[in-house]
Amino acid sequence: MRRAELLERYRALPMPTTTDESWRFTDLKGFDPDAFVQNGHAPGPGPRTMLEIDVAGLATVDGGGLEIERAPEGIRFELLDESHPQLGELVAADEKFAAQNAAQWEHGLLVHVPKGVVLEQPLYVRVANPPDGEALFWRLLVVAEPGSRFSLIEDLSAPDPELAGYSNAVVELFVGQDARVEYVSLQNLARETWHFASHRARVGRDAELDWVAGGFGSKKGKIRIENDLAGQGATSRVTGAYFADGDQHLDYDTLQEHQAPNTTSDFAFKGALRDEATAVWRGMIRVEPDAQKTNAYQENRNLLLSPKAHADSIPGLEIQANDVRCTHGATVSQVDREQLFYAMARGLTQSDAERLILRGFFQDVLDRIELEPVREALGEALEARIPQG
């Protein structure tokens, strides 16, 4: 579909409101996506990265464009061409923000790893926060051919925590037969920046996708994380960790779509909230009629560190097969005052005690992360959100 047609589709789609079930807890009142300068071309100071790591490929995206700083031999790590046949195959332009991205993206990266290629070091993409009053539309297309093995890190960060921009991202992941992909998406945008993202993966026969999502920044928006278990024996594991404070609002919408038999999915999201921050997690396990022997699990746990923080956790199941194992769990709880008292009675300040409790709360999800620098960076980012006492 041509850009002009996509733009018309975007304009025809209504802005989501709280009367829409999937937006019931995320009010976009006061936000106008057309009020921002589209794809501003003035280069900013660049992203502030969350971790230091040796990489095989490096790309940087900011208002000035996309720069490939290092590309490994034997794979395609290059600018994305809008004529690519798989572009838009997973994320359709049938939702307001995905349609706007399809119509207006300019900064896109293609990662195509050929059959049987194994990369020992990860690929790394740094995406800068849009400047004040500007929008950045970012697109990532990943194709892992059969038998390939690699890790990819997408790091959205802000050099200035007070920037008020608009970030809109779409990521499509194709994981071929017997391939293994580790995809890490870290979001640490500025506190006044709106962020909307649609991520969708298709996992083929006997393939594995290990997905890590970290959420720390942004003002408000919604992040969609969707997995299609499309091939027999496909496996998807998604690990999420988030922390919001002040008046931040984080919204995660996840889907585990089991389309083939003998597929496995494992989603585990944990979040902590301070001050008057709010969070929403809505998860769905959907099992199609032919997806017998499905094994699916989802959980969301929230830790409230102040009385005005609030979280909504909404798990869901849609099962159309009769030989499956699907389970879910969701909790929202305050800090255990007895634990806090016990730690402080042994000489810890309240902030150090909260930091210790926080580390314990997140430890099981951190243990699921295979890349050690990512695991350490997330742990440090979580603990850093507790102010020094």
The other form holds:
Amino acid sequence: MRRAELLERYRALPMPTTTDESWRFTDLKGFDPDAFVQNGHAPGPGPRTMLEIDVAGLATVDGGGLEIERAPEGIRFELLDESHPQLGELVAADEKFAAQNAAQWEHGLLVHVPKGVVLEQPLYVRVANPPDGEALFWRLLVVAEPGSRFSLIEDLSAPDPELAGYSNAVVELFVGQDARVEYVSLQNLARETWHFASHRARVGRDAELDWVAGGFGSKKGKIRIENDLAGQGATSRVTGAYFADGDQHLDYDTLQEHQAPNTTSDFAFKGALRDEATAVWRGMIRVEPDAQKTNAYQENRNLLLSPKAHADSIPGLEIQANDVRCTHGATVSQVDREQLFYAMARGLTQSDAERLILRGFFQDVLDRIELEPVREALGEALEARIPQG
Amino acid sequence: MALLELNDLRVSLEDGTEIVKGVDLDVSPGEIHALMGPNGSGKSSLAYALMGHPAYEITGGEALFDGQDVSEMGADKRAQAGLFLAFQYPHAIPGVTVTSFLRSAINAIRKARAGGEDDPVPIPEFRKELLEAMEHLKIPRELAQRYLNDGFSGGEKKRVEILQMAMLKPRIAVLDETDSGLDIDALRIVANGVRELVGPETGALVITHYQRILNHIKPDFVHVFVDGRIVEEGGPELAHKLEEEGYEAFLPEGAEA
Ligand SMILES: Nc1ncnc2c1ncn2[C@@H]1O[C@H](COP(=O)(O)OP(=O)(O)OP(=O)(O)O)[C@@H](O)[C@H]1O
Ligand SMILES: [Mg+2]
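For comparison with the form predicted on its own, would you give the structure of this protein in the form predicted in complex with its partner chain?
Time for the whole complex; same chain goes first.
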């Protein structure tokens, strides 16, 4: 589809409102996606990274363009061409923000790892927060050919926490037969920036996708995380950790779509909310008629650190096969006063005690993260959100 | 002046119900005091109030620790100053190992004592001390890497309370029924732990229902606590008398033990 048609489509789609079921808890009042300068050509201040890590490939994206700072031999780690045949195959332009991205993205990255290639060190792409009043449409396409193995880290960070921009991301991941991909998406955008993202992966036969989503920044928006378990024996594991405070609102919309038999999906999201922050997590497990012997798990647990913080958790199941195992769990709990007192009775200040309890709360999701620097950075980022008291 | 001094101390619940109704008690370094009383008489409430639990408010009288009125201090400040409570029902903190909890506690106390500057205990020193203390208290090593009190047996929880006491080296230790649920060996270990802690710098208040632990601990003073008040005081012989006769003689008319 040409850009002009995509733009037409974007314009034709109505702006979502809270009367749409999937936007019930995320009110976009006051947000006008057309009010931002698109891909402003003056590069903003460079992104600040959450991670110190040795990498095989490094790219940086901002309003000025995409810069490949290092690319490993033997793979394609390059500017994404808008005529790439797989573009838009997983994330269709049938949703307002995905359509706008399809119509307007300029700087994209292609990661294409050929058959059997194994990268020891991760690939790393840093995406800048758009400057005040500007929009950044970020596009990532990942093709993991059969038998390839690698890690890819996408890090959306802000140099200045007050930037009022608009970030819109679309990520498509094709995980071929027997491939093993670790995908880490860290979102640490400015707290005045709107953020909309659609990520979708297709996991092939006997392939494994291990996905980590960290959510710390942004003002409001929606993050869609969708997986197709498309080949027999495919496995996907998604681990989410998020923290919001002030008046931040985070919205995760996840889909585990089992299309083939003997597939496994395991989604675990934990979040903590402070001040008046809110979060909504919506999870859908869909099992198609052919997907016998599906094993699907989803979990969302929220810890509220302030009386006015609020979380909604909406698990969902749509099962059309009869021989499946699907389990889900959702909880929202307050920090336990007795736990807090117990820790303080040992000499910890209230903020140290909260930090300790918070770390304990997240420990099991952090333990799922294979890359140690990512695990540590997430742990530290979480603890750093409790102010020193 | 005693290290811990309670003068006509009164404690109420959040709904205003008075539970501790005027207690006078002095604990000095080198002394072990036993507090015995029937279920529901307010022993734990007294212990919680001393430690600064927000649900137990000091509503009258005073509790002085080292001359300072504790009601002006948060639980953390009291612990940093050297007050310790071994909980009757210790809480679990899932995701936090015994080791990391203890290290955080020690570092918090060290920081407070260093005037707010970080002064973390060197890790090898901490590890050595922890291993020695665990061995001494016959706590299996693997417990150190488990999440604090998460799925611990009753006896394991109590031993880990004593482990914390041994590591934090308080100046006043209040033990709330640490002996309940312990097997004979553990009881002896806990009693030794208390005896070893108490000395020229440190005193203890041991809340218990049983003579058994007192045989090992050998308290200097025994206080009988009924309905929020100390109704009788004496030496170790008082505990024997209680064991034989029960609380009957101390209860108000018409009440049951
Ligand atoms: N947080 C609370 N909320 C309501 N009632 C309470 C609370 N804490 C204590 N109480 C009540 O106060 C009274 C004293 O309780 P406390 O736990 O102090 O007794 P105790 O002497 O420690 O008893 P035991 O020997 O059974 O441990 C009891 O009647 C108890 O039900
Ligand atoms: Mg009690």
